[in-house]
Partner chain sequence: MRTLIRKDQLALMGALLAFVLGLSGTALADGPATFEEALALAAKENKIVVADFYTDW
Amino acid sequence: MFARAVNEDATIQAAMKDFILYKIDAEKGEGVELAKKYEIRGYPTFVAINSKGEVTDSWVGYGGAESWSQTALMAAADPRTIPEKKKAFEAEPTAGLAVCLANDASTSYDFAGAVDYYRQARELNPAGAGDYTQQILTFMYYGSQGGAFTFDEVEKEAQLALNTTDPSPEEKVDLALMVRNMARQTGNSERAVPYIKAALKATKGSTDEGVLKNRTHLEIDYALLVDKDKDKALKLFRSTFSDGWQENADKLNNFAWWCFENDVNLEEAQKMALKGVELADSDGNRANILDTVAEICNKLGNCDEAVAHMERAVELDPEKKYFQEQLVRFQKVLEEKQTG
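Please render the chain's structure by itself; use the form predicted alone.
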């Protein structure tokens, strides 16, 4: 997206008058060593350096032309190195320096550090609380994947965003999706309901294509969590697929896995997943879908079938430790069932 925008967007082109953009493929050639040198962990990552090769700014992701240009111009306006900026912040903290240091921390996946700096920015500049809180939530979400934050900690910040920073309808949708994902992963799905309700209320009547797409996903969760209507949720979920999806292995697997996760329509889900196995274009993909089939069989009580499907998955992808662990797991379930 950025590669196209840099050649077409006037805002980005105007910002680039203050620096030279040099693109590196961090997974090939000299890019591999440069990625190690500058501790690149995610893509795209933007690193501002001076003539000595010292880092003066860095940030991850392209959040749109206006956001990117603003960050880039701030980087160009303050050529001090990151260590110099840290010393300056300790001596006289400002919101601008806090944001810069937060973004730099995030490039090395120090999400706890990034959150701490953004919280300081929010204290130093209350007028920007809404934007800072959104960034805090983003970094807390990513950090939670590695155990840096608990769901309770994220939800506390989410409540602050919902109740005190007056998020836009689009931001309420993003917030609801984030909380929903974390709540589901941690077995706290019901706690996502207030955010789902707020997002659906805020976007009622919206004609924005992106909002409508995400709104449908939230309506699915509403049907499951509030209406307790699995048939309605299944109908809504089917509507998210484009024509011909039943001939696509990945989409068949996605459909089957959703059914498994939500304990809906399991018999059809198993058939769809098995069809996906037949359509898959590689042994690794077949093994992944067989894992879905095995999970569904296990949930249906067909433990012997679950074992058989995982045995085949291990044969197809013997190097993947996860499949071996799954096979052992299903074998234990089958043994317990047989011994009563």
Contents of the next structure:
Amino acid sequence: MFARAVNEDATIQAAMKDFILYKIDAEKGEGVELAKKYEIRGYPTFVAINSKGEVTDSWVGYGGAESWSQTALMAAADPRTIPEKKKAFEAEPTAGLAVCLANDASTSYDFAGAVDYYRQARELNPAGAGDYTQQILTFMYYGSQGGAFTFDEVEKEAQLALNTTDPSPEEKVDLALMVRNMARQTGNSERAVPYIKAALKATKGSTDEGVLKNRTHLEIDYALLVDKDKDKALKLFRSTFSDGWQENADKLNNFAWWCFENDVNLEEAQKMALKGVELADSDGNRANILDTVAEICNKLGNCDEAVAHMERAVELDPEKKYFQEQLVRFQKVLEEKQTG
Amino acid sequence: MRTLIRKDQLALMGALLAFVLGLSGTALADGPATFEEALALAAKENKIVVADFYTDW
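Given the form predicted alone, corresponding form predicted together with the partner chain:
Every chain and every other molecule in the complex is listed next, the one we just looked at coming first.
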């Protein structure tokens, strides 16, 4: 998208008069060393660099022509290096500097640092609170994946976003998806319900393709968490797969794993996962899907089959400790079943 | 086990939800040919370089 926009978008082309855009394939030629030098961790990452090769700004992702151009122009307008900007911020904090330093922190995956800077930006410029809160939540969400934030901390900020910043319908969907993912990971699925309800209400009647896709995922959660209707959830979940998914090992596995996680449609899930095992393109992937099969067998009470599938997974990927632990787990269940 | 996240999906995760991502892959029509040239041009025109780090995968 960015590549096309560079050549076609008038906003980006106008902005480019103020700086020199240089594209670097991080895995080829000079790009390999440059990516190392500038500690690039994800793509696309944009790094503003002065003529001495020093970093003056950096950010992750292309957020559309308007947003990208605005960020790049702000970078071009302040060519001080990051250490200089940090010093200036300590002496005289401004919201603009806080945002710049937050984005730079996020580029190196220092999400706690990014959140701290954005919170300062919010205090310095209350008029921008809505946007800053969305950014804070996004960084908290990514930070939580590495243990930087607890679910309680993220939810507190999410409540603030939902109740005080008047998020747009699309932002409500993003918010609901973030909270729902975290809630699920931490065993707090029920706590995502208010966010799911708010997002579904705000986007009712939407014809936007992206919104509709995300709505379906939220409707699945609603069916599971509010309606307690697993069949409805399964029907909606099935509708999210594109044609030909039954010939794709990863998709078959995802389908089976979802059924396992939600304890629904286990017989079909087992068949699909076994088909995924056949179609898998590597032993590692095959072992991964066999783990799904074993979990389903175990849930169905077929403990001997679970052990057999897990033994095969360990054979295919003997280095993976998790599979060995799973085998021991299933063997214990089988033993208990036989003795007791 | 849930299908593990592949490299390309990780890249998407690394970018922020608030952004709509697009991987770059097209050379600029009239840009500097090397990074050193880009820095030299920046010095000459008193501008900064915005480096777009991307991959093809």
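Numbering follows the first chain given and starts at 1. None of these values were measured; they are calculated from a predicted model. Between two forms, the rigid core is defined as the largest C-alpha subset superposing within 1.5 Å.
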| item | value |
| --- | --- |
| Ser69: Cα shift of 2 Å or greater between the two forms (core-aligned) | no |
